[in-house]
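We begin with a single chain expressed as structure tokens, specifically the form predicted alone.
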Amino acid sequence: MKKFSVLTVLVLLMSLIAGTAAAQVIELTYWTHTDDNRTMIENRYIEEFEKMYPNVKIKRVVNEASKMGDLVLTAFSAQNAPDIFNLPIEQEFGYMKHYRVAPVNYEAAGYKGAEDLISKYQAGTFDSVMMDGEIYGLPLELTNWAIYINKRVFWDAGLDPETDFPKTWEEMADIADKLTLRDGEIITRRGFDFRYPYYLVSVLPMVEQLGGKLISDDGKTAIVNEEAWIQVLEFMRDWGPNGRNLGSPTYAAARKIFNKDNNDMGMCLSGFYQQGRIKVDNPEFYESGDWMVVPFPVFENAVNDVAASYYGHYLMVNAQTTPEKQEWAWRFIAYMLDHPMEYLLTVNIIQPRNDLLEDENFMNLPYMDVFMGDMERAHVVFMHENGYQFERFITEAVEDVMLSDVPVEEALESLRERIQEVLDDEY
């Protein structure tokens, strides 16, 4: 029998221990959307968490919000999805319905169970992520949109932003026309433009103001109250280059250029988080106070006072990953979300935890009264397991009438047929 020296045995033992430790390292991938303010604090949270738990390594990957839906869908189809991700809840809903994401591990997240978790948040926070008695996501943010106004653009056009801001969509078109500057047919300054292609959040509520719906209450019929849809599609057609030429999906996103204060955007539609981005992108503009926020408009003939829908970005965990990774993923998510005030003050996103909402400083934040007032006249964004597909159909209908001058009735009929086909396949 071959004999080994004590030194050799020690080296072998140390190698074995090192190999075992290496094998126990948990590597998590976390996909999220671009936000420089959030990147700053979440990178710090990752460093802190990895120091507390040296066996865990976290790779944070960011992408443009508009690309996240397709990227996550492709990754799941290829069996290569991230361990942790967030999307708007209307896009996440399908992953829940098909059990592609794992329910919250309450113990790992620091809760006694579902009731304990629910009690720590604003009522209704988990309604959209609860299925079969289980909760499937923790809220990174709960968001609604209102109208941001650049006062300087109003003054330049001879308008008083404090009194001349639009209360109705008809006023929005007329005021935007007064603010708009053009070089021939090319717009050099838009008075306002929409959030293309997030139609479930902002355009569907316009339809609902007029008494319309995307699908019937029983879920079997597409396009309820076509008169409401026709009015909205006509409004969008008139907004585009074949109408009053006020804006278009072909221009840069309004909210992205608003912050620059380059006299090229009078108003945009965005959430409370926009304030944090203004502060970073253009501190002088932020500190000047030459901007303001006003409520979401309604049509003059509206039958329902409906604001832009609110939505949530919920952090979810891939059900295809190992139970051990799932546990550590929920531990990390809970650690990040245990900083609601820093998320609010640094990123300007609202996590609907009771301890935050009950803080005496919460309602004193700039224009928080506008956002909370609109929240009261809003409802959660339309959710359906095929909602992401429906939104694409709406996108095509809107762009057909705006950019291709397709007759409104024809675009609406095509939209109805495409959604109805999906609904019929479900029954």
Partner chain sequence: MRPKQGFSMEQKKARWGWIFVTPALILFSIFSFYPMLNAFYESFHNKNLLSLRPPRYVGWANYTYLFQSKDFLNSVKNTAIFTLGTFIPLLVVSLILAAFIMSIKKFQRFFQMAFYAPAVLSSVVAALIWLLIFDPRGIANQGLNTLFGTSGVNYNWLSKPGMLRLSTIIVYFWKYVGYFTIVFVSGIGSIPHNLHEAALIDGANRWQDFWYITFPLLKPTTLLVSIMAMIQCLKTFSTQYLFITAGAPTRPINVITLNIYYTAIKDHRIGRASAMSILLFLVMFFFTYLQLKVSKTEEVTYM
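What you are looking at is a predicted structure, and each value in this text was computed from that prediction instead of being measured. Positions refer to the first chain, counted from 1. Think of the rigid core as the biggest set of C-alphas that the two forms share within 1.5 Å after superposition. What changes on going to the form predicted in complex with the partner chain:
- The Cα shift for Phe85 between the two forms, taken after rigid core superposition, is 2 angstroms or larger.
- Superposition on the rigid core between the two forms places the CA atom of Phe362 less than 2 Å from its counterpart.
- Rigid-part rotation between the two forms: 13° for the smaller part relative to the larger (C-alpha based, whole degrees).
Now that we've seen the form predicted alone, could you pull up the form predicted in complex with the partner chain?
A lone chain is what you will see next.
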């Protein structure tokens, strides 16, 4: 009986020790979007980090980019959110505003403070993630779009891409018309087409070129400078099947078919990362050099020289998780982001750290000068808690004029009403 009691006490003690040891293990969950190249290097970073800190275990969960927003939102509303996540910055804004994410732990991330962190990155990098003097995210990538050109399509249409590339939107429409091939009304080769769902990134800047704005500076009035909006909506109407029939949202995404070089896409709008995708999808085309990148066009009567807005994915940390987990999360994020050159060369994404941008190899990358030049002409994508809602309303206005024969003035009035209603709504 005595032996049995001693044994029982020993077993209890051992399980207590084991339990304590298990409790010391920090388990972090990191949700991110699909990207095979990034998965490869980040899995390696996780392995290295776990080796350095055996008390930390990191579970990296990959979700489809289009579903990430819904998944992260429902996880947060169910109080079951990941410790670390990334989303497009315009989606992350709401998380900051409602204090669902934690400010950067500078010490854990290896910085002396906010100023030290800011000084290590390109000016303006943290403008979109700053609130009440605190920084809420570290940039996984900053992206801006320029125009990719397939030289072979230009040559096929008797144009010289080096000189005939479009500098204005009016030229863009005319050149696209020359490049477009049709079977009756059905387009078999498009000269250029827009990236339709992303109106805040590429269409709103077109309005801004003409002096228009989505909302006034005081945030109270929808649609500033009606003429600018009308001109852009008319341009989109003329682009669509009821106008010059140059493209439509219902055709396959331009940037996806561009890589295939099947003589069905002359130009598309995309970021530096597109080069990596061309290399993977069609190495022959990539190596041929029969493609080039030119700046985002402006209208002939533009009053502002604005390029496509840049947007980013920032790594953020769940504020509802324990302080200890938050600290380790920032430590891990900083470790990953300490490899900007590998992210650039392997994943083709730009982390705007000064040490990367000042590296001589950086500017020697193909067409980096075009992207950096456009970055200087651009500003960060429109940020508002209801930004996505506004983008949906713009989408519907463009669809109305392009596809449903709704008069431009009527579509604009409807857009104004809907945005104003959201601005006035005290939900």
